[in-house]
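A single chain comes next, written as structure tokens; it is the form predicted alone.
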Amino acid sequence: MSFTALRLFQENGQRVSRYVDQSLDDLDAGDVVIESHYAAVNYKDARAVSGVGNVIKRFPCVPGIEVSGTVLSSTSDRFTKGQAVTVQGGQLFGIRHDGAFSQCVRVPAEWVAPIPEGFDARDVVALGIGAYTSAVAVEELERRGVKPQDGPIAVTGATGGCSSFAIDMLAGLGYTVVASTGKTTAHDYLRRIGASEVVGRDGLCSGDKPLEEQRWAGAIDAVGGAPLDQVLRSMKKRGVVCSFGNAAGEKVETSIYPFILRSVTLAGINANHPVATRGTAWTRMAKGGDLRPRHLDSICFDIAFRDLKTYCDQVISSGIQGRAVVNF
């Protein structure tokens, strides 16, 4: 059989992606062959497709870390032809092993999970690692005792997929959410999905002192860099910051005073977990769950597979709003 994949090559010191015609023999080995129906586009996927950074660890390789579809064939007795399945998470798929941006995917059986009850083929990747990461961060705030009555929650990089989900989830639980973005045209979108207030990137902190006005009971940081420093310096006593992104920088320079004088907690969030290993943060996102985004159709939108490369280039050049889903 013949199908199309978007494959990344390394040529003359440059990383270049292009659509190629493939057969199963061109894909990495695996027990399960899946016909792709939907794939998510995370920020790291856009970087991979555009050849930015060091996301892909082997060349050539098909990027994309989340896909859903139906089983075409399986040598494992765990899966049968026609079964609805998804592949998400882990450290290899779409990084060291051919990934999601292909009309057919072949992977080891242990990477595959049936689409869980409460999800369908589209929303299992429309939510996917993006919403799951946000849900893990929200649960971390809850676990560390941050309550809606304690004060507002700041969310940085607010227009991105993960942050959009975080805003929606937090507002649904009764928190007051303040969204931070540099995109002045996105304010209506952010208020529509749950933000009570929208501030610019310079609105997170009132000045440049080691400790500034106490504003935030909690924060979800998707960008790192200077915005993370601003959030830390303006946290309330015993506030909690959950951090999982680096779009504004991989390093942060900050003061020790928020930690030793205000007992602020900086909690790292890594939610790159296969579906089968996800816990309550995942089940709470199923239909009827209290972390199910109320504005999923506003946050997520479909793009055609043929438009994926152009879309990824746009993400790198001008940023992202919401979460794109490739509809094969």
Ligand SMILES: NC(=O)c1ccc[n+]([C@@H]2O[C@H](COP(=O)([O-])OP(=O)(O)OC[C@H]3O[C@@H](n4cnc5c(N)ncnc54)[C@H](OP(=O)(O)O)[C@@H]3O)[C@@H](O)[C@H]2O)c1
Given for the second form:
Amino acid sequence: MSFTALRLFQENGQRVSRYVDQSLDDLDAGDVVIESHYAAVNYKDARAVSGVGNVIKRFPCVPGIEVSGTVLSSTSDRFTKGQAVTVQGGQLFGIRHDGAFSQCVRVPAEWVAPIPEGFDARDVVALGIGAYTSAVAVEELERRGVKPQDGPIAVTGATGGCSSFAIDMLAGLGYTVVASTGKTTAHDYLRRIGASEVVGRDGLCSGDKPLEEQRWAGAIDAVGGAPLDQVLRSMKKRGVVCSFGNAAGEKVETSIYPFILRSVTLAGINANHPVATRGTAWTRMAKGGDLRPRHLDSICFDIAFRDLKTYCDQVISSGIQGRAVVNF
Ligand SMILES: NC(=O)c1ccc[n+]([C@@H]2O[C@H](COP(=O)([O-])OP(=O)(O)OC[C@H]3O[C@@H](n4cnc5c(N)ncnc54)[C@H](OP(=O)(O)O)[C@@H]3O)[C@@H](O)[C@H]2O)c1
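Could I have the structure of this protein in the form predicted in complex with this ligand, to go alongside the form predicted alone above?
Every chain and every other molecule in the complex is listed next, the one we just looked at coming first.
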């Protein structure tokens, strides 16, 4: 059996990805062989394919951390030929073990989950880790008592996959959402998916003082760096900031004053959980659930497998709006 994979190589100190013809013997070992139908393209996947940063920890390796498809064969009695399944996240898949960007995937059985009720083969990865991360952040705001009537919620990196879902979910729950974006052409898109107001990347804060005008009851931050500092300095008393990303930088320089004078909480979000352990943040996104994004079709779009490499380079060089799904 032969199939195509997009594999990342390390050659002469450079990282380069190439489409290669493969047989099963070329893939890492595992109990379950899956014919890929859909794979998501997260920011870290785009970095991996484009050879940026240190996402991939072993070379050569197939990137991609989320796939859905049907079982071609299984040596585990948990799965049968033809079953609809998904593999998402963990510390190895698409990082140290050949991942999703391949027409055929082979993994240990414990990484595989049946497609849960309320999801189908496409939406399970279209939503995937991106929407799940936002849902975990939204639940964190709820758990810490931030209510729609407390004031607006700022969302940074607004046109990104995760943040687009956050905007949609928050608006659906009745929150007023202010979206921060670097893309002047994306304002209509952001209003369509639920933003009440759109500001630029430096529009989150009114000045340079350690504490500025109190604007946000809550925030969902996908970018870190300077925008996260701006958000912290503009939080209302007892406001909650959920932070999960680093697109603007992995370091944050800020002061202690938002924390000790306004009782602001900075809550870290790590949503790298296997599908089977995801709990309510995941099940609330199933068809009919209250966190089901209402604008899934505006946020997610399909790309062909052959266009994936070019698409990833574009994400890194100029950014993209929404979340791409590879349709094999
Ligand atoms: N902690 C977790 O469990 C977890 C899970 C999933 C993702 N993440 C992280 O969350 C972040 C977002 O992921 P994603 O898949 O949604 O990525 P994405 O689709 O590429 O979105 C990132 C967005 O950040 C903004 N951005 C990019 N470069 C920037 C810069 N230099 N300064 C300020 N803003 C910038 C852009 O939005 P605008 O152009 O609209 O400003 C971009 O669309 C990534 O850092 C990812 O690694 C973390």
